[in-house]
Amino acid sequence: MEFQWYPGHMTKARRAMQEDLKLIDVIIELVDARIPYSSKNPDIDALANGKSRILLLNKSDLADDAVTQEWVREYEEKGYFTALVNSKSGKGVREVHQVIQKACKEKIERDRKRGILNRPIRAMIVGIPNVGKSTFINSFAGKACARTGNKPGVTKGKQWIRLNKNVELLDTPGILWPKFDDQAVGLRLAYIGSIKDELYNIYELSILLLKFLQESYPDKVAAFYQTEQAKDEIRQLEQIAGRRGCLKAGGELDLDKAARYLIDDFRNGKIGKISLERPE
């Protein structure tokens, strides 16, 4: 399976982002805590041009806690300010204000020495499609100021949001990058729903996901679906189909329907706390 999705509006959004960066003090990038490398847009590094960087590991409640801490250490060693957040529940969101102040400490001191007081910090928030950016903004601001959706590409245009007298936030559309050099990155993005489901075969995706889960988290699938452990991924999917009552006319197992259940259950964290990659 090959994965790629870069619609025309993303090219336009990238150009606009590059233009807006001259107005910005700090870049806040949301990544999915289950894939902190694969959900991090390498184009942002090229655009950042020395700006302070904050990395928010969103959906941290869905990821393996021990692996997440490995990623925090990895990125902090590279100079990022980090925080773990859960946009839906609001956990960790309030603490992001403190992280912004910490990341912009030098800028605030420079302003103070020049006699500039109370100028709000201007932050640009970026992230790939379906990483939970709009939900985070709404939680962060305490009101529904950004549209949300469970499909990638809901936010198409930029919008400024004044959070309080200290911080102004520039929202941007979720963008990917033109080419995945490593198809494993595209595969992980498909697992979490950052590439449109219509662009790949959901059955094939489920088999690949089951293969990973059986290698890295061998007990979780059988425990959640109350099936026997099966080394063969197709057999495991057949058991899931049976447990979920996924049947076609005539009683044949509907594996496509079972595959959809598996992908949705993984994305919603029902199978358990799972990380799809570790720092190398």
The other form holds:
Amino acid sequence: MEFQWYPGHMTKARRAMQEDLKLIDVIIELVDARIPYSSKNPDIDALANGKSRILLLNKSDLADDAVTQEWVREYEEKGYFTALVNSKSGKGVREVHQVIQKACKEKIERDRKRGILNRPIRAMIVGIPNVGKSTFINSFAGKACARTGNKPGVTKGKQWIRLNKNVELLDTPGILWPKFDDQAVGLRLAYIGSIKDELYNIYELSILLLKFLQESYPDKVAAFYQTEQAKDEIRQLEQIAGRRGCLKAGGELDLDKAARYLIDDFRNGKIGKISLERPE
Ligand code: G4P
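Now that the form predicted alone has been shown, please provide the structure of the form predicted together with ligand G4P.
Shown next: the complete complex, the earlier chain at its head.
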């Protein structure tokens, strides 16, 4: 399956991001814990230019815990501070405060030596579409926090959310683009619903997902749909169609409808906690 999804406004977005990054001390990048490589922006490392880096593996409720731990090790070895979060339930969100303090320890120390006390750390949330940036900001900032409004000078035109006396968060997240040129990445983004449904064929997508699931999580599909374990993906989809009563007018199995069920159940975590990729 081929994906065509290159947005025209990427250059503009990149420039805007560069401007925003000048204002901040720490970049908090969200990725989807099911695809911590494929949902990570390829250019942010170059743009970040020495800033402190935090990587949040969001939607950790949907990913395989053991694989997620492998990713945590992988990214920590690369110099990121990491945390697992479920922005929807709020699990792990408060702990991000401690991670920010750890990530900015050197900067706080430097400020202190220069006699600058209590200057809040400025943070910004970035990530590709649909990783949960808005949900995270709402959960992290909560209702109690005050929006600081525009300040003259460096922050002109920007809204900051004061989280506490130590941290200010840019209130609009930076929207990054995924890795456009890698078809395997495109496929995983399609599985999790980060590519518009019109851009791929749902039946083909479901067959590919079934193939992956049979190789990596062989029992889960059969257990969830209460079907036999089939080696053949088409056979398995037929069984799902039978179980779910997906029939066309003439009584023939409606495999597109079954495919829709499978994809939606996967995306909602109903089939189980599943990771789509592991560190190399
Ligand atoms: P974005 O700003 O990065 O584009 O993402 P946004 O916050 O809009 O979140 C995208 C979808 O992901 C939302 O679902 C949101 O509820 C869901 N989400 C965010 N964080 C988590 C998480 O940690 N775990 C789970 N399971 N889901 C998460 P939606 O289908 O668009 O809306 P709804 O189902 O919440 O109504």
